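The data below hold one chain only, encoded as structure tokens and taken in the form predicted on its own.
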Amino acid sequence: MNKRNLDILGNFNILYIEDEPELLRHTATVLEDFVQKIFPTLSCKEALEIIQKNRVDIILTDINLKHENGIEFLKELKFELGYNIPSIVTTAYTDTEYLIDAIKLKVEDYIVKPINIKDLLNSIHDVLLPIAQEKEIKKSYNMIRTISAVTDGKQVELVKFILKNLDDESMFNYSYGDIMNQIDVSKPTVIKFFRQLSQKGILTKIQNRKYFFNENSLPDPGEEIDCEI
């Protein structure tokens, strides 16, 4: 199999539940060079307590915790609560009356103990690939959608770079003097055109140097925004 590019790992949140201090400590530190956040927690009550406040992208989390079960919490996140997040569960070879449970969970993969650092990044990378790969397609589309809308190049221009610089919230985060420095474009230019996007409902400001992109809003590919400069 080709090397894998672990510099994917950078855009998501891991939730990594283990109730061995030291190593839940140590593999985290690993984990937080790769990933763009990660929850380390002990208990399944604290990591509840995460998924409700934060994005998290993918659970890993040990079967046998104390006074608590991996897999019993993942299908409480299921099947009671609604969420339906990619899993990795991490299991001793004691442990294998608990993989059929595992397996009928449809967890993603399972890591036997102890540890290998090698095997749980190639194994969080080919779980996150295919959701990484569903982002880049749909901002393509997305670019797509916009770009064939507009036909003067600076439009296009300011597209592409609004497309390429938001956040995982859909927000844009830049001045129109951010904006200047980057492309090659008149401030008279980026306002009117910024102010176009707004009265579509496809850029909304929120507060200065931020705006929310609204994909639902986007015209179809061949229908115009009406965007003249």
Given for the second form:
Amino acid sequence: MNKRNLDILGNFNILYIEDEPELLRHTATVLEDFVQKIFPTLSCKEALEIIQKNRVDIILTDINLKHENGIEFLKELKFELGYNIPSIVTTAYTDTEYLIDAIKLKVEDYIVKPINIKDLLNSIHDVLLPIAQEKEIKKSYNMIRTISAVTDGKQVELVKFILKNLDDESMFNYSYGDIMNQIDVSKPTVIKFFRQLSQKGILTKIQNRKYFFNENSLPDPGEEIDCEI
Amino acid sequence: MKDFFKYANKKLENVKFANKTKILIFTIFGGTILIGFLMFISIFALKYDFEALFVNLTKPQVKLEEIKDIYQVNIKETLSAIKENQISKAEGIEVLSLAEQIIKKQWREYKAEENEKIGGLPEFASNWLNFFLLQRDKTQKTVFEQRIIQNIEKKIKSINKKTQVIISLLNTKKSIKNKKIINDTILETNSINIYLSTLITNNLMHAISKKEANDRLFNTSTMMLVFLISLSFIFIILVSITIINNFKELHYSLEENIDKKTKELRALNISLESRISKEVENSRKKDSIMFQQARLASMGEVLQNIAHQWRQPLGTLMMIIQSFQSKYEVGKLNENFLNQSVDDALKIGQNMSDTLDDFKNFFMPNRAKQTFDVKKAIEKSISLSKYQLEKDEIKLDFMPSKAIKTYGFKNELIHVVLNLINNSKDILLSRPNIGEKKILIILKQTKQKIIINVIDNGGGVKNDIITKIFDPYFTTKHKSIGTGIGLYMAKQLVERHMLGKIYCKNIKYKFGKKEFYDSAMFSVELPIEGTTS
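Could the form predicted in complex with its partner chain be given as well, to go with the form predicted on its own?
What follows is the whole complex; the chain from before opens it.
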């Protein structure tokens, strides 16, 4: 397996339901190093209170709880209370009978006990990654919108156009004229912008009407964009 | 009467067969001798009767003799005396009239006696006698007799007349005529005397012949009686001998038969004994196999328990181990965490070891009796079934009294209680709509015994099967769950090894504050003897 970047977990809160206190305590001790906050709990009732009072990004629950059933709790949460929180169930081998229920419920993952902590962390990571990415995209988008609000709008429009029309090999097959036909910019602006990109090594002219867009030479947004502003 | 027969039968039962036959023969002999004796007595009585009758026959002759004497002495001699004038006229008249009167009376009496029937014997007897009388001349005799009697009567009348005439003549004192008449009368008197003598002789002859016939009859009867009695004796003896021989044969054949049958029975008995001992051995083997099976079955359940009880701490242990690595990687592996985690891990490990010991103690039992606490034994049973009960959401309460020490097989008691808990658990699981599933175990002690009650709210045992629930291979559960051995084994262990009792009844029990539940209560009673303090 690829080594995952577990740092993304640091932004999430996790709810952990396990009826065995020792295991709960020790697992929580390990997990607390990776996540923003962990809510360890022994019962579904407590778990519901936590969900109602706190932001919970992911639920980790055992299926066989004392007098309760983790799957049933998740069902209730999803279908009756309307919470849509990604969840991972842990279970002993003997409880495979709940597997079908778990699949129908679209539980995100299924961890077999005894828990391997690396597997657990990877699983949590995999579940949370799309959410983290979505957050990241949203962040970037907001960033772009912020930039376009304070800088020249034409340049942002140009960047958008270039990224939109890249082919599979990151080639941009347009002449200046084509660009000007599509968006409302003056030729000197286009030429100036292309020259700037080519200086940074981002856009390299291969031949006429054919440019290569080099992703790797993009600066890290944190530093470079600050400079630009 | 019935009682007497019963009594006699009882007495006879003890008498030997040979003696019985002797008694029978004695009775028959005695009976016949008695009958013969009675017959002799009666025949002698008959003879005596006849002798008496002979006297009766001769009695009238005496009267005739007297009449004859009166004629001879009174009339004839008086008349002679009158003729000779030896007596006075008055004396003569008086003697004559007296004589006449006496004669009249005697004759009347004789006739009356003669006409009487033969007295003292009933009709059939006289007929029977007549049958044997060889001489029959009665009618002939009667004609002859009648004529004599008629003649005598005529003579009596004429003498009477003549005597009257003489008397009247004597009164008138005419003596000439008198003499002639007197001579006539004397002649007539002589002739009547001759008639009378003839009649007497005749009558005597008659009586003698009767007596002779009677003697002959008596002799013949006696001879016949002797002959008949001996004949019947012989016949009876023959019959008795035949019957007795027959009996003897029957008896011996029966005895032989009985001997034969007895021998056969003995042989059968021996073969049966060997078969029974074989079957007993077989059933013992079956029992031990069954026990083994039941042991395995409960071992399986306990193993499942152990497995679960191990899986939990094992998971925790693995988590602790991984936490070292994880903490190290994030640089938080400090002394505090290390100590805490190692302590926890050791505690968990110790617990796991204890669980294993429980298991080992339970399934590798030492067969020696020991002093143990019943309360603790029950608690062990509960802990061994804890996982299953928790999994099936059954609430088990234990209401112990104080600690009760007893002396016996600890593991077997644990096993029994475990079986009862399992049984209740299975029942509760088969009733889906009970609501709260509950088992209650009560331990108490009386003066004589220790009582363990296991109560569940599973609705009780149906009456038609309540007597069968302790039978081997009896189960109401599906084959995959029940072996049908659990309760049987519990019963065997309680009754054979602990000398206690186990039984089941349906009760209404109040669980907590709620309403009464239909409940089955299984009770184990253990004797308190052998308890060591």
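Numbering follows the first chain given and starts at 1. All figures in this text were calculated on a predicted structure; none of them were measured in a lab. Between two forms, the rigid core is defined as the largest C-alpha subset superposing within 1.5 Å.
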| query | finding |
| --- | --- |
| Core fit, then Lys160 C-alpha moves 2 Å or more between these two forms | yes |
| Rigid-core frame, C-alpha of Tyr211, shift of 2 angstroms or more between these two forms | yes |
| Gln52 C-alpha relocation of at least 2 Å between these two forms, rigid core basis | no |
